[in-house]
Structures are given as C-alpha cells and as structure tokens.
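Just the one chain here, the form predicted alone, laid out as structure tokens.
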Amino acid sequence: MLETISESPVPVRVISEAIGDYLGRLGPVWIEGELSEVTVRPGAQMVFMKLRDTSADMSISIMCHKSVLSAVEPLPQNARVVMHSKVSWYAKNGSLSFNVKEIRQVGIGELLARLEALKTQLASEGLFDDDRKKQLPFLPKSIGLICGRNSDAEKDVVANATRRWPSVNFEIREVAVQGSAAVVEVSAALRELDANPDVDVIVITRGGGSFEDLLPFSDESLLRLVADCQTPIVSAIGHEKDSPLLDLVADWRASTPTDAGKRVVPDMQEELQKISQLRERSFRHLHNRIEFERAKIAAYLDRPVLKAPHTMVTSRFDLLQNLRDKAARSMGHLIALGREDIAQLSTSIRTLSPQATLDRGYSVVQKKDGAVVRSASEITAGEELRVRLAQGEANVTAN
C-alpha cells in the first residue's frame, strides 16, 4: 500500500506506475455484454469497440487486433459477445483499456437455455402465479405507455384505445426499445410512471423483432420491477408468436400492442348499447309490475266485499242474531236444569230432615247439654230432661 503525506507527496509518474501495478493483478478475465461502436481505422491494426452492459447504463473501451474480430465476423448490430481480454493500464497518458485476445458471439441456444433457467427460477419464486396479478381498471383515468420513439407500437395502442374511448389520457415515455440501453431506459420509465397515482395501469409496448431484438424484455432485472410494481403491468411486445418471459410476469398479456389498446379500456359504444339495453330492461320490469299491480287492483274491486261492502255488516248481523237466540235458548235450558236439581235437592232435604221424623211422631231426648239420649243407660234417675216434638219442646224428669 502506497502511503503518502502533504509534506512528501509523490510524482504522478509514481501513482500511475502504482495503479497499473494494481491492475496488472487482475489477469485475464472473461467479460460478458453487447458490442457496439465497432471502429475501424484505415490502415490500422488495432480495432477499438465499446462492451455495453445488457441491464445497466454502463459500458467498457476495449480494444483488440484486426484479426481477432475477423475470427467472429460477421457480428450482428449490437451482438451479445464473450470476450477473453486483459485489462491495459498505460501511464504515460493514465489511460485504461482491455486487450482482448479472443471473442465468441453468444448463441441463441445458449442464450434459450438461460432464458429457460431464468423462467424455471421466477416460477419457483412465484412471480408467474394468478393470485399475484392484479386486475386490470375498468376505465382508467391515465394510462402509462413504454413505447419505442415515434414507433408504430405506440400508434396503434393510442389510436385503438382512442377510437374505443375518445376521452382517454396517455402518459406516454418515448424509450430505446432494444439494444444495451433498452433494459435502463424502460426500467427507468417503469419507475417513473409507477410512482404517478393518476397512472392506473402501464402498457410495455414495442413492435415485432428478432429474438436477439427482443432479449431486453427477459432481462431478470426488468421482470423483478415489474413483479415489485403497484400499478397493473400489460406486456405488449411482438406478435402473438413472440413470448418473452415478461408476458409471463406482467398482469395481463396482449398479443399486439392493437389488443393491448382494446384491453386498456372499454368500448365506449358498447358501454353506451348496454346503458340502454338496462334502460329497456328497467322500463320493461317497472311497467310489467304496474301492470301487475293495476291488475291485482282490479280484481280486488270486483269482490263481492268492495262491490255491496254492506253485505259483510248484514252477514255479520244474521250470524250474531243466531248466536244470540242460541245463547238464550241453551241459558234458559240452563236455568230449568238448575230449578229442578233444586227442586230435587230440597225434596232430599225435606225428606232426610229430622223434623220430618218428628212430624211423624217421633220426638227427640235431650239433655241439658244439647247431646242426644241414644239409650237409657246414659240417662239417671231425677236427670231433668228435654224432649222435642213435631211442635214445639218440653222438659221432663227421669224417674
């Protein structure tokens, strides 16, 4: 480690000697990212090119000999490469390069198979589920559109959503749709329209392409932003034959940015044909059920009770009438039972009476204590008695 003090400080000669020291450590290393700013020099040996990272804005001056480059050539525009390289540090100039030895361009078989681990990845995550999608506004009040530049993705999403709901609003972000800079530029777009609560749901559009066209939107990067977002996500890349996994992250899937613009909001005619399709019903129900109830009216009025309403006063009468006399005839059979059981009941008195013993002449021993004489033991010699007799009492002695 370098140490140095204000007092004793070093030469710059020192400082970049040191710093190449440093990196000459590193050795080679294999790189991988989009190549671009391919140049080529008339007569030169050396060809000087710009590495892009594929999912940040970031990018590496590499250099290399002519006849590495031809080894690869010809390279496709924006071409996903590996390169063996070493990094260069020049002190004379304090200038920083990579000197690449050797290039392979990334197949699309391989890049298929890491799509293919990145999908069996996310799925196992779960980002793919239904229960995690949200469902989309029935009429938004903005729609956030991620489009290419002056593209013809973003004509036909604005003028088919235009032409269903003339009113509706767009906040449109005009971004790079392929290449290195795409995955930063729509993520940085995403954010932004993201964070808006006037944005109800996002439309990711852009036309159809290659596969190598079409690789930012299977970026992971991406996928998890658009997994992390609040708003609605509609993923509106290619064709219908384009499947790109952000059609399996997003909320909704359209197969061309034309049904992405169907999707976004409804059809203003039919919602009009359908307010009045419910206005027809609703007349229908109110004046089947006025005429129901005007119905029910008339047969109530032609009832006998309505039409002679008197006639439940005179029924009414005669029936009480007949309780009436009823009521009187069975008090008064009543009344006779009861004279006669009385009658019977006095007859049973009379007869079980002791005066009518008396009137037959017999008489009735008491003593003076009122108690009955049964026998004439109970009575003593000179006990003065009294004797009752059908008329009247007297009082005797005992001899």
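Residue numbers count along the first chain shown, from 1. This one's a predicted model, so the numbers in the text were calculated from it and none came from an experiment. Between two forms, the rigid core is defined as the largest C-alpha subset superposing within 1.5 Å. What changes on going to the form predicted in complex with the partner chain:
Core-superposed comparison between these two forms: CA of E271 displaced by 2 Å or more. Put the two forms on the same core and the Cα of S70 is off by less than 2 Å between these two forms.
Annotation: Cα of V373 displaced by at least 2 Å between these two forms, core superposition.
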Second form
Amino acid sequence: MLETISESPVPVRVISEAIGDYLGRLGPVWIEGELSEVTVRPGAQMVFMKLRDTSADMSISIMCHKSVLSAVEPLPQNARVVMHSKVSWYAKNGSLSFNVKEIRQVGIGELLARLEALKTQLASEGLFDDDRKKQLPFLPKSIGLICGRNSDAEKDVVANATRRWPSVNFEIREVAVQGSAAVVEVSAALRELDANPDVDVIVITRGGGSFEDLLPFSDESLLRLVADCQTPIVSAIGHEKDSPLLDLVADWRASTPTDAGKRVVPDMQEELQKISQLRERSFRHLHNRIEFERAKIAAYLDRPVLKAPHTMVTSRFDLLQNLRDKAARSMGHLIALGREDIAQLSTSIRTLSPQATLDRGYSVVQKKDGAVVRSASEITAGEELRVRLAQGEANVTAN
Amino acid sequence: MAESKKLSYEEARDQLAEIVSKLEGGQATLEESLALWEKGEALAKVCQDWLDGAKAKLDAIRPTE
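Can you switch from the form predicted alone and show the form predicted in complex with the partner chain instead?
Starting with the chain above, the whole complex follows.
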C-alpha cells in the first residue's frame, strides 16, 4: 500500500514505478479466452488482438510477434485459446500491454474433457438432482422466451404454443446465442425474466449448431444461474441429439423448440373437451342415480301391502268370516251330534224302560222301600205294596 | 308424521323398506298395521319429494334429452 496525503502528493513517476512493480510481481501467466479482432498490418512485426472472457463481459487487448500467431494458424473465428503472456507496463505513457509469447488453440477434445469435468462437478453438487426440478405451471400467465434474433426456434415455440392456447403471452428476449456474448446476454435476460412475477416459466432456446456454437449452454456460470432461478426453466437447445449441460440443470428438457412450445401450455380444445366430458359424466351419473332410486321407490309402492292396503282389513275380515263360518259349522255340527245323542238316549231309554212290558199286561210290585218283589216269599201278610201298571200304579196290601 | 320431514332420502327409503317387510311379515296387529301403512305412505311421499326435487334441479340445468 502506498500512503499518500493531498498535502504531499507523489509525482507521476512514483505511481508509475509502483504500478510497474505490482505488475512485475504478477509474472508470466497462462490466460484462457476467446480471440477476436485480430489486426495484422502489412509489414508490421507485431500483431494486435482482443482476448474476451468466455463468461463475463470483459476483454483485454494483447499483442504478439507475428510468428507466434502464424505458429498456430489457421484459427477459426472466435477461437477458444490459451496464451502464455507477461504483463508489461510501458512507463513512458502509462499504458499496459500483454506481450504474448505462445498461443495454443483449445481443441475440441480439451473442451469435451473440460465439459465432462464440469458435468461431474455439478452432478456431485446435486445441481442435476430430480428433486430440484420445479413443476412447470399448468397455465402460465406469461412465458419468458430467451432466443436468437428472429430465429426459427423463436417462431417454432411461439407458433406451437399459440396454436394450443391462443391467448398465451410471451416475454421475448432476443439475445446472442453463440460466441462469447451468448453467456452474458442469456444470463442477463434470465435474471430479468426470473425476477418478473408474471413470468411463470422461461424457455431458453436456439436452433442446431456446431459443438462450439452450443458451448455457451454448458457454461458453468450460466448453469449455476439457471440452478438458482425461482422460475421453472425449459431447455430447448439445438436438435434432438444435442444435449448441452443446460438440459441437465433445467427443470424440463424439450427435444426441440416445437416440443417446448407444446409443453408449456395446455391445449385449449383438449381442456375444453375434458371439461365438457366431465360435466356430461357427472350429469349422467346423477341422472341414472335418480332413475335408479325412483324405480326402487316404485317397487316398494308396488308391493301389495302398500299397493292394496285394504288387504290388511279385508284379510282380517276374511279371517273373521272364516272363523265365523267355522264357528257356525261347528255349532251346527255339535247340535247335530247332540240331537243324535238325544235320539239314541231316548231310544235306549225307551228300550230299557219297562213300559212296553207293562203295556203287555205285566205289572211291577215294589215294597215300600222301592225294592222290586221278585218272589212271593218276599211278601209278608198285611204288607203294603205298590203295584205299577201300564197306566198308573196302585197301593195294595198283601193278605 | 311431522318428523319424517327431517329425514334424509336414504333414511326415509330404509324406513319404508322396513315397514314393507313388517307388514309382509303379517305379525303386526290391525292397529299397528294401520299405523305402519300410514307411515309408509308418508315416507314414500318424502322419498318422492326428494327425487322430484333432485330431478327438477337437474332439469333446470340440463333438460333431459
């Protein structure tokens, strides 16, 4: 730290030397970035370029001897490179420059290896876990759409969603979807849309592209931002076979922009149909239930005890009649029996009664005590006796 | 018969069923049968009122085809 106070300022050269000293301590460094604005003046020994950061919106201007550049030519546009450079401080006019000693292109293999390493790292942190995945809203108020400038991807998402749900509305953010600006612009749009309360789901989409083109969608800072978003994210990058790491972090992976358009909104017709079917089924159920119960009640009312309640009286009446008839009959029967008995008795009395014998002229002699005299020896002279004749009786005395 | 008004549809229906089986059982005295029959009629009416009410509500929304 250099202590200075306004009363005794330090001259320029002291500051300049201090800066030169700090930078000197940095020493040569290996820097990674994206090469752009390469300017080669004819005949010039030195070549000037810009090296952009792959995630942040920063860049540094660098220079190198033309042989350093030609050693690694041809380099594609926006090539991803690694450079060995010393930071030099030109005290005379206080300018800083990077004098690059060696440039190496970062090959596909290297990029793939880095991507795999990042993938395992993020996986171990649980950023790809299923339980982190948020539910997509059934019907979003509005859909955030981050896509390339008037790209087919944008058209596909909007067309398909609108066909299913005509009144859908979008918050569209057209940004760079490849190169070093992509990560920066996509992230900015993502932060803005994530903060917007009306945006219930955000679709990040772009058409197909080369491995490098899709690289921004495997960028660590973008992936961590996606993971932290509160709003559900749909990743719809490239074609079916393309699968940048964004697919793993997002809450839902659409195979294509069209697929995303269909997934984020329900199909109006389908929903209306479902609703009317449900109404129909509930009406049908209730209708049948009432008919069923009505039939049941009718069945009860049809039962004789209710349909013809008079039976409770008439059946008893019949029973009564029946009983009375029975009584009458049995009385009649008894009477008849009685008569018969009497008849028999009277005949038997008649047969047993001595009257007939008396009629034939016989008579019955009885002692005073009523005993019947069967032999003369039983009679003593002067005894009073009764003689019963066919007609009447007489009192006699034996002589 | 007043209390039969508060009955739910199912209660009225079940009581009606009971009355029918009692009457059909033939054990009830004349007096009981008369009373049972009257109650049965009242309950049947309660059930029908419930059903007619429900049907009316349904028809109000969806006149049956």
